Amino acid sequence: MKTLSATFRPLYRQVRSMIERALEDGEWAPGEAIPSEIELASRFDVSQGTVRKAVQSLAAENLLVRRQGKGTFVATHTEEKASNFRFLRIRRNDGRAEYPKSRLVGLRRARASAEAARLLAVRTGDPVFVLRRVLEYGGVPAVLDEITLPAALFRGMTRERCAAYPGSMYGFFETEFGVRMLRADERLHAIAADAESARLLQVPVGTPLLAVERVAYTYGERPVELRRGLCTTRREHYWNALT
């Protein structure tokens, strides 16, 4: 049993922090059920209601998944519902819920630029992997992604390994490297297609593209992915739900 500290933080927030620490330490693997509320209440020496509130707050942020009659499970990017549409913001204009097909363009090892180092909280010149892929809807290119990853977290990354994985990119990171993406910050602006992006996206040079820059974070608010996507809007749009 762990003792909670005398602090001004609400008790359920302290319990939440302990559960999150256990998740980060890998005590329960992605997709695995966590102990019951009664067991956790005994472990932390708190009421079941306090545990329930802590679990609900983690479920609201997609770290846990509650299943009626089955229990509470560690969220995973390998589940279709979680992996396909939680982080996907480019949708078809016709409303069809299609997950795009990913085509790997290239993977190389590089040194972190000053900007990438700042966004990924590493040192300038640290080794990184730079992955490029095209996402296609109905066989038509829609997004050109450039993904920068700290090499220290993705040892053993190869083009063949990446191309062979059948699921989502975040499922690949989680399953193959144990890196879970929990949340992301994005910013958007418009740019004109240069020769390279125009060729890969099959649009004329100068075509307006939506540029989406994303920094994804794992436990402890640690940045682990820098993604820059160039998106056409001929058949697609950027979608977000504000609550």
Given for the second form:
Number of protein chains: 2
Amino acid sequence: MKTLSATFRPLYRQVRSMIERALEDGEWAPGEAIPSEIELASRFDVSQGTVRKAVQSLAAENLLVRRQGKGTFVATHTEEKASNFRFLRIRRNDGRAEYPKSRLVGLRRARASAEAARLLAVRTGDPVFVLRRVLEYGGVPAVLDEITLPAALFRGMTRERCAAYPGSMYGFFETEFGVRMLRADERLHAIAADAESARLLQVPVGTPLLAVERVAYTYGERPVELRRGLCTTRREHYWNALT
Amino acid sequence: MKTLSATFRPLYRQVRSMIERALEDGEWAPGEAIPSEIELASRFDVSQGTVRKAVQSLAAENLLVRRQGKGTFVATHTEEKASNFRFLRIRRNDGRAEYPKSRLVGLRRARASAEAARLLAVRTGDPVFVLRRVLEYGGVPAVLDEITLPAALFRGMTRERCAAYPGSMYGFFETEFGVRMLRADERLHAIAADAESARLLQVPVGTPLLAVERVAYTYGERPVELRRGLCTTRREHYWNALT
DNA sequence: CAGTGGTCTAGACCACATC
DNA sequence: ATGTGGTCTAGACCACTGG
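Having displayed the form predicted on its own, please output the structure of the form predicted in complex with another copy of the chain.
First the chain shown before, then all remaining chains and molecules of the complex.
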């Protein structure tokens, strides 16, 4: 297979794209096994080694999960136990690895502000859902989240379904709406609590809070969630590894 | 090469360890090329493919840098241009990719507090250097850093050398003391500015600040730097990618 | 036991940088 | 032209899982 230098694209990259496309098209459901390397090799008419490179690069980006002796599986937010901390950077200061309880405090329809529209790549005024919740550790509020979602992708979103879902938010999005979050960017600021956030977080007005702005992306780098979190950092902190 | 299951360790892992050892021993200086894959293969008596796997895993962790057609180089903090942002997560809100100017505001010898000793894996009371500096964007202070270093590893540290070095702090540590930072953990809190930080950062007392605590590690996961940064987030923010 | 992913090898060829 | 890392192949064998 010869290609010109300007157009050069390794075979395994092309195979990767094809697998990615199949994932996006839902050919295999989250949590399911994809075909074995040998099957994929015959399907794409390349060697097993080339498939392996493609699959491993997808696994490196957490789109797939490989398990020796078992197979390769479509990554899912519904069974990531420890790895669920991937999108939850708030930890307790005492080091206890504990998941906060989520309490819904509001869900409303709204129209995208200019800024929200820009970040979500929709048009200003397009319908969105705005969801608010509080995360609590042992009954003590720690995070106040305001989550903005393009309504077009989350048809049928209701307060009841939201409150009823037992797992994580991204598990909810994945199972109920087929929206899979793959990666996110965050920007952090320090701000003072205003009256409302102070009330919901049960801290004095003016308390320094961590403001975490997140844009989360699905396949094709398409933004599908805008989130603003306000975190008290008395008992918790935001954790990050520089590698 | 047969091994028992309990002891199993892939060949490329062993090769990786040997290369890592050589790096730690300074067999090749930062910025220098290491031997080619073929040479390493013959040195370790394995195939080129096995060497490649070892080298690529080191490159993936930023200990080495591979350049097609040129060779594989020991990573250095002295010439990482864009990639220098790896350890500088503070960005301007307006998106301009600009490096802050560093201004030294103090260097003193001290004894490690119990907490510093724990984080740096030294004994309480062991000698340390405490270095303070301000980072400024266009003359406006943005970050106040307090950096604690085990004195044993930074012999000959002086205010003058510190102020004289033109590049980044980790470039300074690497060139002047042979201490190479490989990765770091950070914990973020939001706090209110006290009198002194308010003065140095030119903000009102009580202004919410981002408090960034960092422990940086060198080879063998040995901690060698403890850093506490206080950042105003009016014009800047802390940036992070969740992948 | 069969089937999966993981390792290791040997060899061919390609893209890139330099001389 | 030469040497570097990057890709691709084919095949052998190993480690892990589950029936």
